[in-house]
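What follows is a single chain, given as structure tokens, in the form predicted on its own.
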Amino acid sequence: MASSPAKVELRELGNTGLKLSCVGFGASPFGNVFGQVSDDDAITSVREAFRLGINYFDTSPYYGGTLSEKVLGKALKAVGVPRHEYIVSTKCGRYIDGFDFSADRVTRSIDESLARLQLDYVDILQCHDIEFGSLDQVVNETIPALQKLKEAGKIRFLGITGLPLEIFTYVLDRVPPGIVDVILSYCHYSINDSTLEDLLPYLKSKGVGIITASPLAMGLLTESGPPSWHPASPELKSACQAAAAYCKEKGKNISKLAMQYSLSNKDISSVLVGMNSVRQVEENVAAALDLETAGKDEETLSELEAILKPVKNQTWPSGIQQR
């Protein structure tokens, strides 16, 4: 009889009483956005993700026009897990047609999502991207519209999501205290941007649970490096080639190293990375297990760092980015 593989730990998520596995589930890719996946591959790697301890799904109506929901709702559904065994992210505000966080626009989209996702509620709802709408437009109309979805049963928890740090606290000393459950920040916690690190004392103190998303920075943390699109310095991406070259030649993989140190900090509660194969399931779960039982490769990371030094904590401009 084959025994039961390892599986990836489970983190709490701020006061919600929610248990996220703490590698996350990101279906942007089930969107197409970065090349073609097959229906047959969406369904394999969402159960090879079950199989190995993964529960938390992420997406949005944005991600390929709709596609990533409704591809990650036939696999959900393929796959057969109870519904209570799993969570569930998608998000409102932001759609391939623009942008619109209206009290109006955002509950008819949870109605839109539910059906492609083949769900009857979603565990959490988020405004995505909201530095592109009106923060005040957010904390006076949007959320309340969510709070409404939630005493509905549509939701569970709300939260928001976007690049620039200074909105979440923005929206979190305007809004009453747990009325958002969640934030989700992207590409400031790796090893090139730490700065979420110092608004952790702040989300915590607010009782907020914390996910980030885009370990590798979008493509710069990997060897074969960036889309043509990404937003980022060029001295930022020769930064990065260069720290990538570094591992190769030292026969270490940069990616693995940039996901463990996104996951070394477990007051973050999963960190979502985009999956559209069993083989890419496998290798972020490794990621997480090693890291577990080895620690992470203190040495490698502090070299890796002297690389970036020159360029670390640069960010940019907050764009029209797939993601």
Ligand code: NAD
Given for the second form:
Amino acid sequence: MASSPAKVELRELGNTGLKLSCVGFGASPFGNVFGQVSDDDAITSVREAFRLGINYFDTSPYYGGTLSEKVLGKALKAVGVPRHEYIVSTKCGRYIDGFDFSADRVTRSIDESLARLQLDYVDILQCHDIEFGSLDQVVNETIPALQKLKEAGKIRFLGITGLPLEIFTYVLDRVPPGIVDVILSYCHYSINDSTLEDLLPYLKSKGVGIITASPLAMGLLTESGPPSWHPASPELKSACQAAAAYCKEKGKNISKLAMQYSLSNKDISSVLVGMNSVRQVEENVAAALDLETAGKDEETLSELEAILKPVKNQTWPSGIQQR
Ligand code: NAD
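Follow the form predicted on its own with the form predicted in complex with the ligand, if you could.
What follows is the entire complex, opening with the chain shown before.
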């Protein structure tokens, strides 16, 4: 009989009581944002993810204009794992036709998301990229609306996401403790940008669960490079491509090193990586398992950090100026 495969580590998410796989399944690729993904590839990727211990899946109505939620829902149904064995987060407030963080819109939004996902509830609902809305509206209107959805049993926990790190302190300093359960930060805990690190003690003091996304910097830290819509400067893109080429020459995979970099901080409960194939699922899980047994490849990482030094912590503008 075949032995069962090694599975990725589960980590507690703040005070939620949830235990998330440290490698989280980012389902934005199911919205075809990184190229076409067939339903078959989506289903086989999700099946393989479960087999290797991934229990956390993230999507949004924004990804592919609702396509990601529909395809994830179809894949979860096809694979048929019992609902209590996995964790799903989706988002509200950001849509293909714009932003709307009003109580009315986010309250309708969850029903639409649940229908597309073919689920009765989601574990986490997050206000999506709040730097594009009024942060005061998020504090005073959107979060209270999400609390009502919690009471109605449509969501178990609520959170906020976005790129600029100041949005997290702005909101968390203005809501009572225990109201915001989770924050999701992206592109700030990767080899080229690790600015989230300084905020971790604050986030822990607020008792929020910490999820990071885009360990591959939305494709910058891959051999094939980022999609055409990637917002990085030409300088940042070419430095990352030079780092990827250096790794390849050395017989190393930059995506593996990038995953391990993000996974190595255990204050981060889950690292969401966008995946669209069984091979990517297997590679990212292998990166996590190798990290547990062999640790980080410190030598190559410090070489990469040297290549990326001129662009270290360089980011790009996101959102509207409001303060
Ligand atoms: P990412 O850094 O995870 O990169 C994804 C890209 O890398 C895709 O093209 C994918 O096919 C490719 N890839 C994945 N594994 C690979 C491997 N082993 N080798 C080579 N290439 C590989 O960026 P992302 O998808 O934007 O982020 C991950 C997830 O986090 C998203 O799917 C989404 O769920 C979430 N996210 C949320 C927000 C937000 O809430 N504002 C922002 C960004 C990401």
